[in-house]
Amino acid sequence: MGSIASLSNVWVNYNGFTALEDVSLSVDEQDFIGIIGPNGGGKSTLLKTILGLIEPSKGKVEILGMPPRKASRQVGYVAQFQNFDRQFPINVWEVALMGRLGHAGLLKGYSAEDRHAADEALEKVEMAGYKNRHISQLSGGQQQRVLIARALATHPKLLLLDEPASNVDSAMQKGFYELLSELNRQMAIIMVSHDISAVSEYVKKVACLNRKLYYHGTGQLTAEDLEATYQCPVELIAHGAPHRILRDHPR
């Protein structure tokens, strides 16, 4: 498999507060890798420096052999779904082109590729028949596919996905990670979540992070990974779908 994104011996420092503390990571196309984390643990700003919005304090990324910002078409993004204002007055159909921006440019506006390539887009994520509903008027789960597709459509390489799940109903999470595998054959994904059990069951790799980075390229959760995490003792209880349950430990 060819590597779609690497990250090497990265750090990220915000005025002397160290985000990120020489991370390295590798990514092969379809892979789907699960970060979990404590808050304030550097999640989103591992997302962010992938992307290219912050810079390294030191080390190097590269995405297909190239600097971020360079490779910016080829990475899709959705940002945690509170970032997103849902009674701002636009349909469906326009938030996935928006994901065609960066190839029409702000002033050429959009050809006929980019309407077929937010069409397909919608498509993909099974939102086509709602693509002239105001975005107000869905459900969050179905916001949060109209999201992905505006990523989609710019036919990326590497999807990232900030706790996309968030918003999204309890009832409707199983198809809604069925979606996210389904897009797996076509691309890698790197998705943040606080939902253990969710990451678990449908990623293919798992990875902690607390500053620091703990992976070992595998799908399997180890004890000692999670309590150098979250600092904290942590027991492993699987029956049926796995779940986690944190020992009481001290405050």
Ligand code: ADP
Second form
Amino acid sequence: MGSIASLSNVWVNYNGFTALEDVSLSVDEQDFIGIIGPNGGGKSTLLKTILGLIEPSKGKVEILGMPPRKASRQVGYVAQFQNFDRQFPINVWEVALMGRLGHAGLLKGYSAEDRHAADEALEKVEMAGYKNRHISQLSGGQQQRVLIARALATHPKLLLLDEPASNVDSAMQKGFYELLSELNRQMAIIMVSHDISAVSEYVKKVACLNRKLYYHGTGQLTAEDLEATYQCPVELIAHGAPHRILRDHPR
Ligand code: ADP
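Alt. form predicted in complex with the ligand, vs. the form predicted on its own above:
What follows is the whole complex; the chain from before opens it.
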């Protein structure tokens, strides 16, 4: 399997505050990794480091064998939903096309290839029928699909998702995760969330992040990792979570 991303002993500091401590992670092309951790645990920092928006103070990050900034076109990123302005006057088609901005020259405008890529991305997320709909006239789950289409328009090899299901209502979540599983056939996925129940059965591997990353490259979390991450009793946070992820789950 080809290596998509590798972080080796990465430290990130903000003005002397350590947000990531000695984090190592290896991502292969078939991976679908769920990373959970409390608010402030460093999840966004980790994603920004992979995107090359933050330079580690120590350690090494390689994406497709390159420094992150050079590989940024091959990495799709779907930010937290709150960061998205729903009233912005733009339709579904235009949002997907925006994913091609890096390809289109500012003066040249979008090419036929750009338009084709946006169409294809909307089809993949089953939103092609909504092309002319204003984004404010979509459900939360549909908006999230359109934002994923925007990330797909550059044909990424790695897709990063920050709290992707937070605005998808529970009836729609199964379909949403099935979409991610489908996309995972073509690209590696890293999904972060503060919510342990977001680690659905669709995720292949799970990790805990609270400044340090607790990762064993498997689909199981240990009670020790959860306690170290959340610093509270496992019984509380395990409530409602799929059982298979908890090896030593006390009943
Ligand atoms: P999460 O995404 O898990 O909520 P973050 O990566 O946003 O966590 O933040 C990790 C820690 O780093 C938090 O304590 C946060 O306050 C701090 N932090 C994040 N961004 C900055 C910044 N630009 N300057 C200073 N501290 C920051």
